[in-house]
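This document opens with one chain alone, in structure tokens, the form predicted on its own.
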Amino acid sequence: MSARDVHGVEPPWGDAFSVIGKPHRKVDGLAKATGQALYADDLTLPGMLHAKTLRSPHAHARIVSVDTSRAEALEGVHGVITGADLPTPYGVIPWTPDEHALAVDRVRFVGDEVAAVAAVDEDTALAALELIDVTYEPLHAFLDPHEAAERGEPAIHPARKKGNVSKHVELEFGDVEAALADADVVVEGDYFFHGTTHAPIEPHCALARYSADGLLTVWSSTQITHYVHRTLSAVLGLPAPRIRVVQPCLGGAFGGKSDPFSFELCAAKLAMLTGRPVKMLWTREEVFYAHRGRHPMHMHYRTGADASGRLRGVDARILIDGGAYSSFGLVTTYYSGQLLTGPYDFPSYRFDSTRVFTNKPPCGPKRGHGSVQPRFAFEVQLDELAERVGLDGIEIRRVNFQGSDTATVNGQRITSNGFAECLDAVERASGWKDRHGKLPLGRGLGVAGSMYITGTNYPVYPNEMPQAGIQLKVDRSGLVTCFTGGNDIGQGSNSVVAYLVAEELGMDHRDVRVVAADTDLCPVDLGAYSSRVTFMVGNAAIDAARKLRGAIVGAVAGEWAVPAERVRMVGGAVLDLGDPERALTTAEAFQLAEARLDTLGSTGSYNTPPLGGDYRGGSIGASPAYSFTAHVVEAEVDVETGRITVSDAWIAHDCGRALNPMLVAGQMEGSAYMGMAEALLEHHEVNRFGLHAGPSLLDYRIPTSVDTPELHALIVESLDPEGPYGAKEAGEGPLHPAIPAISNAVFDAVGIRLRHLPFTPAKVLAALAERAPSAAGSGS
């Protein structure tokens, strides 16, 4: 592939990179490793107060009255607020503003925010919460999504016209019923994905300061700085130019910090009321109740194929448990169907997805948002289909591979597609041909594949402005500072900006500094979600760097009286390709260009081309590029205890070009780890009283190093024509196949199909017991 890309420019050095493709350290790696990095809770300001939140003990209730007088009278308390102080509703999706910073007329889940207190220390604030008197009128609580869908009263959100239905999407592409009727084989079944949460190391935290000149500054552990800025303006009634939002270092997010939250709004309001800085740090238990994790989904699939294994039609019916508020739920409902149509060719496809409100913590986006659950169901069903037509799991996926430079049945544009190479890679590395179906009883191999977006062409609020912007500042010393609104949440996006700019300007990447996620200093970026940062911010960085390079090269060429094509920036120098004796250091070239041109700098941006099908919702799930993944896992099933142990996972991921192979491999391994944790251990369980079963990292089980299998990252590079140097995403796509691959490995090991998550020992033993009579009857 030519190095020519979305910018229409071909670098003079082609594909011979000096920075890109090398395993560099993250730009913030040493600061984090040595403890020098500052996170939100590390920040302190003179006179700072501490804030705490009063939460509802009821899953569903009307608020009859709130009396804060005793709390206000407590010594050391400087401010108390309730829903009446923040009456404006909000939501990250502008069409569904159904949240309040503090409940106004009713509470909708155990843990819903009711009041907040700012005091001289946390103990005083907690004591004040005990003095707030709230009278509730309990209402029927909907804890089962089926009941919520069927019974609309009492409505969780009375203003809505559709009862407890949050969003319903039904789309059909082709005649599915006819396709299934003509199919030689049809597999039908029910699948369930339980709820899981993000469990980042860092809890949610914000520090707010309202200065004497009326400027509000909020430091927040968020992954969507720009949307927090917009929400603060709307809810507090402050003009946007009077608000600054800064994201410090972030200790993990995985989607759990991609909503504006009550703690940011409450800290800001209390700072405005008291005139003093206010910090609000949520406890681990509060983070569990704030949630926004993976939606539970009840899924019914029918899939038909001809005798050769070629898919004919896919029919999905999905019921989604959304919890108490909308969050990203509108998008989730579409994603649950729209993102399934690759890497396989679907001649016909229908999905009917319904998201309902329940009186549980609100669900939202978790790594692989919206499509992990359907991918689990479909990839297990695809294996069942393979068994019926006499193909192994890898062959049926090869038979249905859709290829590159094509379009899906629902109108998504596929550019590069390395899925076939991913299948080849895991087949070789795992020894699939020699070992699948041939291991001793209790051991098996399973395969699964997936597709995921690389950014979305659909901004959360529609507009024609760039989705990502970059500004570059040049210093005479030879330093370049990059200003990006992108949110680095640990994935290394700030590092990627430095690598790309250094590559374009022929510099050492350590001479490129990155300032990020500060709404006063940086251009707008929409945040770290939908795997958009590397692709969109990366393209913006290249755009800005090429403009700057053009100016510098032009100035040097003018000084040397040579054509610009003879001047090259590389290795920290500017060279005359026609005269090896003539060269400048980068710093000298910057100084020369500044003297000839003016103060040096440049801007760059990225926006997606028009994408998606020509129908309502056709742009949701449309992406400028898609990544592709294949997994093979090896699992062992103890038939006496029911315990599943995964020993090895081979993860092949088409990331376009690996800008930093070390970071890409880390994302691939982390994704697979998270998927396996969801399959075997994690469960965000809410009981019949609306209480979380175990809101702590002691009770919520995540794998330790002892539980983690050997993870083998196999990078596949397909070089996307529109990605930055061909790059695509690597942080979310590799999660999807992990869960169904385990289920398929269990079938290979002991002959049972696990369709309901999590895969607990009890479920394994029950499936083995159910299978035993039929196995005995068949003589096997």
Contents of the next structure:
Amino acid sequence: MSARDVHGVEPPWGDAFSVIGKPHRKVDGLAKATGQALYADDLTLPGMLHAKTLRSPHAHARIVSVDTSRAEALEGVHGVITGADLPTPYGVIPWTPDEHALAVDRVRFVGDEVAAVAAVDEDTALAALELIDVTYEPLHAFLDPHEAAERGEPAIHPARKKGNVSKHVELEFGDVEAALADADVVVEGDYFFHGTTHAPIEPHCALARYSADGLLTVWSSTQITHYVHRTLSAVLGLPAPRIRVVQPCLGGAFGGKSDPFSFELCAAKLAMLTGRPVKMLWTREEVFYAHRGRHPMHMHYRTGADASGRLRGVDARILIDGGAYSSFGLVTTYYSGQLLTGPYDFPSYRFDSTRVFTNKPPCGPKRGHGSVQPRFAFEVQLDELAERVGLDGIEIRRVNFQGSDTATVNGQRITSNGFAECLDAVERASGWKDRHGKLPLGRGLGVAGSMYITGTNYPVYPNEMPQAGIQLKVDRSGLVTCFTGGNDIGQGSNSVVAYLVAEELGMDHRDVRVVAADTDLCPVDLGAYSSRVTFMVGNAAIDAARKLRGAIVGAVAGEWAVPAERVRMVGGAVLDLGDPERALTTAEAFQLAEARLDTLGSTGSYNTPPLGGDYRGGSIGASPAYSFTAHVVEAEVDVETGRITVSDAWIAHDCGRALNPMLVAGQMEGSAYMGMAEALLEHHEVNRFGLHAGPSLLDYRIPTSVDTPELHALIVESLDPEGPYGAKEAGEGPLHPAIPAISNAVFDAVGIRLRHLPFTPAKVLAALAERAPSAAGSGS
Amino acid sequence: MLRLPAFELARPQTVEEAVALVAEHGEAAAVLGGGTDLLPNMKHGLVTPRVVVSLASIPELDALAVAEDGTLVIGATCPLAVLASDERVVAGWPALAQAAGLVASPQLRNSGTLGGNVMLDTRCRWINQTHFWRKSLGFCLKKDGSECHVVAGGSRCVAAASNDSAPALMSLGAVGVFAGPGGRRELPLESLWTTDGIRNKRTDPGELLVEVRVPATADGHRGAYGKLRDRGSIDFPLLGCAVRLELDETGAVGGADVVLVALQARPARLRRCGEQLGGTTPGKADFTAAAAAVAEAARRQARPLANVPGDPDYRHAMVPVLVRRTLEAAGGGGGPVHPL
Ligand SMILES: Cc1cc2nc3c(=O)[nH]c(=O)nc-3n(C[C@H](O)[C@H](O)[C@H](O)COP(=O)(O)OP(=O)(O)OC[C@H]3O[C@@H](n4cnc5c(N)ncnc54)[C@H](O)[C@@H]3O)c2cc1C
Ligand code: SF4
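Having seen the form predicted on its own, could you now give me the structure of the form predicted in complex with the partner chain?
Let us now look at the entire complex, which starts with that chain.
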């Protein structure tokens, strides 16, 4: 980190902000609302072919033979490829390259990719798939992670020589056993998080073109252009400078478009083979098979505290069901332990996390990657602890609050921390003091808290270069164009860039245009994951805009022969603070500066400071800033049907400075909605055949608008010293407490602890039945 | 997106033309109402018609009228949204209006027709899936395969009738008017549905449903519909329950009927509920007790299977709750019971 990386929390021109902090609509909002926005599948090119994928009907099998001759002979078919055409393994994490664009000798789940066909239209491509003859030798399929943990044969990835263990991490900070032995109260329990998936509205799609002079262009619905670029180069054996990757408008991702995927590699390979543009659009069913969603986790926690409720030690043992491939699994395994150590002070902590391979769709990063599951378990256990020591759910969280400018037990640096204000906000808004524990039977309030990263200093592949870069270009008309590698996946990162640059240059933000996620045009940014874009690209944008501002102000000051401090850019004009008569429009100032200096432009970048604990994996989860959240939810339980209805969710989130409060509130509401969906309805379930139980938006139950509670977004702004004007993140943190808060509200409502997700009515009825005899026995 | 297989679209202008087209193409023809069931099933490869005979251009078919004798006459292509919101239907045949209003989602009720709902194919978690998916597990009895995944070793398909209007129409004594090559005939819907999940209708595939006639109801008529599903919209029933009560001048139950759907291929009428409820008065303790007894009898009679999604044991536990709540709703002139 250097001076270019930190820009202060103050408005750039001294007093108030003019663009920042106001509810502007997204730069692409109207284009999306009116249907003008172009998504990958909206793009067509002359002579374009359509590609389809043949998938494995077996959960685990050896491929004995593949014969594509009948498919190739079908009229209208232009290209057929199999694993032999793309033999280079890859994986988003460079240490675990265990995927192939098309299976080489083994298929690992129902839906695994085996062959791809490009044809004149989709129907012909589909007909050709039926003509590909594959002989399989079925192998034992692992559907249960416990079995995979115990049994190494047959290995799902024989080359890895570790049985079916994908990753094991065990870390201890302080002496946990001693702390628990000393504790006045220890709560111990098992918790289970089922799998869920992202279900973005837009299915994955890529269009590839290979030009006569050997340039490959791939338009893809990815949220990480840079890793797709690197993977295309590695797997296709094409030098990276000959490849351009462009992300068109994206219809949702939530982590599900983070990996480089088979459809991008196959579309590109088929375009190279046929010399014609090739598009591959997945069906909804294929999106479910590609998955990379939330890992199922079997979690065992022990938490000890003293009689006043102060935490002494936390011990976690976690079995993670990874599905068929590694994906981001190495990071997931670390995150399952590393991200729990706030907003509460843990004097001692140990986690032992094991990720195993199973023959199911591969899991990966979903909004709140790796940390939503442990957060669920821990926040429910914390409530159990509160009950034991006789504290209120909000009080026990206050008692253990770690504060700001501190360090966690695992060596992470905490800067700004607005968690206490978050608790105050939800307590007030929900009427907690008058209502918790006092509502009629069947109705209750529950609280939970969390923290989350704002990007990390782990750059996925080791390098010394900035994590985010940006370039500004100035037009004489008064327009500034920003070129950023950042991926706007609907979260509004392009809008944020426009607001920041406009603020710095005192411009109308509609005169700032953003070109993003095009590897030919934009400097590298590492992509939309780990809630890093606003923070990192935002800081890079301020860095670049300040340099540009210095040049323009300097040129104008020179022309006016006044000190630079007297020149101010504001409201689309450049003013002389010492002479109210003297002013230029932004365009005039640009022209003046261009005439006096040179063609105008600037670059900016951001890199993280050195962070993280001094141990292996210590930088995974080490973030330049952390966001904090508290939820209170109000739930009603029908004791006869077991149905839980959440009527209200109060979401207080410390996002640092809210650069656009409307976008922040949108992320908070969307996060709470998604968490509630995972708690009550959604289930990425694999049936006894190893098949996804219902890969459609009918069977995979996403809550509709009528299933959605009132969502109350309460923004808390603890200005972060290193964020752009103090901003942190809002896209992922606010999801975490949603799930445990519902469990805790159900306890308040009817006195049962839900520790196993999803909270189906059947589970509620079973828990009520289990409680009934003891309630009767206690004579109440 | 899943591809819709190619087909020829026929747009006959009269019922007779439509009947002739279906007769001409036989098994290769399929009738299209709103298409909200037929088209997904075609995308899944469950039906593979060469000719799709649309009923949309036959003007008389979407009528909704009350005849002089008070009979409600619903044309086969009357949209469910129209049926659900028609004031005459809401007042006179409340269970039907409520059931139609709980089908699928608002958009699907705009396209979906009553005829299509009556003629809806049975459903099962193992069949309403893509061709790739079904092929991966070796298909099943209902289409292309030889095994049933619901009943191990079973030789009959037990896919579930999942049309919300069916139990309401049955409870109301509705009659279907069908047109075939031999002319028109009336069939009480009571005897339309069979227990064969592969094809649960007694009509000839060449026969079209032209209209549904629902007898007039008396002043003392009460009806309600109750539906169990996971979400507040979209989902097919995991259980459906239609209740009919006929109250006499004193307000006591003279006649009663309860019909359940989403169990097996045929909607199921509860036995002896009229006897149990007869003479009791809604709002009074005797009705409450009788409703509880009917609910308990329903629990004993109904045996949900793992055909539609969800846990069959849970659905079983909900049978008495749904029946009792729907009876209470009907007795109180309320409903629908949803969410349960
Ligand atoms: C996401 C989704 C959710 C749904 N949820 C529900 C639900 O909750 N409850 C429910 O009941 N349904 C549900 N449906 C099914 C469907 O939308 C409704 O049943 C609708 O009423 C069907 O009417 P239609 O006109 O669209 O039928 P079509 O699709 O046009 O036809 C259905 C069947 O009936 C036959 N048919 C149609 N009209 C005639 C006729 N006049 N004579 C003879 N045969 C005919 C067709 O050949 C076809 O076999 C759902 C569908 C979807 C896609
Ligand atoms: S009940 Fe289901 S699985 Fe069994 S044959 Fe019928 S559709 Fe197939």
